[in-house]
Amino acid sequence: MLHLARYALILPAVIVMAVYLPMLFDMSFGERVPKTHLFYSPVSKKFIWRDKLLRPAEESLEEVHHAQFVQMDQDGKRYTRQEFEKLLPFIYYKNMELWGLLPLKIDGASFDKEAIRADRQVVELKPKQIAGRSPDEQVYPLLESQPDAARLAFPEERFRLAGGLEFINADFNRPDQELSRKFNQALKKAGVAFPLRLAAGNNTILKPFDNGFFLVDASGAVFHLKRVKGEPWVVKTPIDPALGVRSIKVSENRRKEFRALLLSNDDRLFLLSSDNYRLTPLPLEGYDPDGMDFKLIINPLYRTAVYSDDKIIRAVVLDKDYRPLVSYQHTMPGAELTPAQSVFSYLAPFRIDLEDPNSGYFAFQLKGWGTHSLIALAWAAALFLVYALRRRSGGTGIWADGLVVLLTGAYGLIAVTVLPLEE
């Protein structure tokens, strides 16, 4: 019984150390390695990026900006910060104006400040933003889309999905049955099959206009809902229910080219057009929405789709009709261990993370280091052997301790020595 009680303490001790010792090590010696910023230059017609150097040599240091960062292109040529920004004039157009480089002359066309601003847009989709991958807000504000004021304002009511729409007065925290009845009747008249299973909108007033919510019903059909002068406005979109809508991210931009990003159940990503709800597929080879950040960068000449996991960043350049022109992929510095992480990988064979960066929920993730983990297990086992010989211990207890150390490395070694066998 004493042995069982001892191992009942050793096991949680190993788990706690595997969670918090790596965390303390990161806080003391770790360094954050940001993802690579990858772009397509309309000037050089090449992919260029900014990386953090994990082991910067003296000859690699940039003369401007931060010494740990480097700007370079797909051919390996390096640039100063100013040279880099001149290759991306649509992004850094304000600097172009300060440097007297406006209007821009590219491919026989001229672009002044107003033209650039009118045709710039960035829309993103991160794994955490996909429906079901983070705790939902549960209640949503249906804004007035045609307000009698210069700015959008939050209404008194919020709605939630309860089969249909259930409106709740936020001031008094009680259901508004009349408003719920009016909107559900409008949805039913438009052909909604209850219960509703998804509501997607942009829940902020910090936007140029309100485009309402997209609702997905029990059959998979997609409906567009807005509040116009206090009344429900509903359109059944022509999106085929067989497509299988997994998630929708609404985008309200002054360009008004598209209304949203739509993710299907087979992990394809589409743009939902503003004119007639057409779906434009984005050609994203190898895209995994559950593990990749996605960004669409729009400028007056090109659209660049950039998507990345923890190791590889990919980009495909599209024309204005979203046909692919050229693509590229780059291995990011974060794909390899930093010097501090490399040291730790020889000290401990694994770590346990309780947070998944691609999800908003609790996650229990065991991460190892490959051959480094084997080395960490080997030196811990060797130290334990020396410890056992000095104690001149024997029996099943010492063999069980050895197995613990062989499987858990330094964590188990610390646990079995702090909680030693009874003589």
Contents of the next structure:
Amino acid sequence: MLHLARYALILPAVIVMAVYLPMLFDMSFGERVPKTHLFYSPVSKKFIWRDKLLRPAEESLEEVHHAQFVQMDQDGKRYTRQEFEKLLPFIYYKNMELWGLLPLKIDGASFDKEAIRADRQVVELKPKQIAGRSPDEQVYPLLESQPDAARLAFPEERFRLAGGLEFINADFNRPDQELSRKFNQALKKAGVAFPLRLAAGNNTILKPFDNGFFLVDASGAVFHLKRVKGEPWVVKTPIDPALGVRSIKVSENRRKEFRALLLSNDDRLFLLSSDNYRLTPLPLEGYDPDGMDFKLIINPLYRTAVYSDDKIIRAVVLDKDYRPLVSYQHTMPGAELTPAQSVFSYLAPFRIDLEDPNSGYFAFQLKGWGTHSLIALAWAAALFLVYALRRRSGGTGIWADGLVVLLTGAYGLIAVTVLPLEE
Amino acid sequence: MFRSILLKEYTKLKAFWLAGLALNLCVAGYVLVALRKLFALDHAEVVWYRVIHLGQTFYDPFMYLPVITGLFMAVAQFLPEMKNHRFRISLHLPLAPHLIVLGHVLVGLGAVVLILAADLLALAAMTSLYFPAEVVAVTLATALPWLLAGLTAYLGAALVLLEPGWRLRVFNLAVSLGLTGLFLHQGAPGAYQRILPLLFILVLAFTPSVLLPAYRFRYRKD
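Next up, the form predicted together with its partner chain in place of the form predicted on its own?
To see the whole picture, the full complex is given below, headed by that same chain.
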């Protein structure tokens, strides 16, 4: 019973130390190394990026307090912040205007402020935004797509997927049978095979217009649903049900080139066009939707698909028809351990993180550091051996303690020595 | 003898339990009034938007309430026992020390669990008045770790109060604080959903630790 009580304290102690000690170490000595911002310059036709280095650059072009931030291109050439922005005139077009550089002349074409604004768009897909990777109540507002007012407004009802659609009135917190029946009849008429298994929309009114919802039915077919003047408007899209839709992120942008980003079960990403719901595959070699942030940067000349995990950032430049032109990959400074993290990796064999940057859910994530972890385990075990020999106490208890230290390193060593075996 | 210990603890804690329950019900009442006000000031669909999509947690006052309740009950139960080492008298009863401590903890933990169950019921009832079942589910998944934090706070406080030595008292305090903190991380509503079973296991695994200071108290050398 005494042993049970002791290990009942040692186990939580190890977990608590593995969560908080690395966190405290990071707070005291660590530094946040943000992800690289990688772009393709339509001016120099080169990939350029902004990094925060772990150590200040030896020959910095920037002021001292900015010495860790560098702008450079794929040839290793450094740029000042202003030079960098001039290489990305479609992104920093407001500064171009301020500096009197508009209209831009690139490749014989001229771009004024209006032309740039009309053909700019950024669309992102982060792992957290994929269906099922974040907590979600899954009760959605189907907005009126053609409101009689200047701005969009939330309807009084929200719908849930309950085989078909079930609308719930917010004023009374009760299902609206009549509205549900009307929409389900329209869906049935359009050929929906119930039960519906996915609903994807952009649940905000802070957007230029409403594009409704995409619904995936039991057969895998994709339907487009809108509320127009209070009535259901349903279109069965030509998307092959065999594709296997995993997630859809609706995009409502004034350019109206595409309606959504569509992720398939085999990790391919597509743009769903506004005309006829065509799928345009994005050529993203090595893309892992569960571990990579994706961003598509559109400007009047190119589309740049940028995707990155926590170590490597990749970019593919595409033409207006989404054919690949040139690609590049860059290892980010954050890929290597900072000096403080490196020291810590020899002190403790692992850490436990509660938060997962790629998920909205908490998880107990055990993170080790390869051979450094083994060294951390070895020195803790050696110290424990010295401790055990000096105590000269035997029995199974000391072996059990040894096993704890062998598995948990410094954390276990602290716990078993602070809570010594007692007779 | 074991039943006598249960009865003694029940008699000792009854008034404190009622006080704890009253405090928790007052907070539940406050949350209900605040919730009604939300719907009085805005359209229902806008409140739903704020709660469902912006992650507004109207039940925030519940967050630290279980911890306060757990601490309160542990202090009410064990602080008098520590005065002049009265607990040592209990430990000399003709019963194994672990059964004596178990009797105390069963009553104390049971009292905390009953109050927290009332919180959970109140939260479920008031949420289901205004929101659909999906929101009720996420609300409970958000509040459950807070309730578990109440249990670790009770167990941790018992660990600290029962421990006779200062060195281990500090260690127990650090572990208990850290463990309780694990249940109170800020995240999106429902973020704990997938690790709730693990958290339950962690609380269960932590529970027998209270026996350790009792043994040390009974057979103390320092």
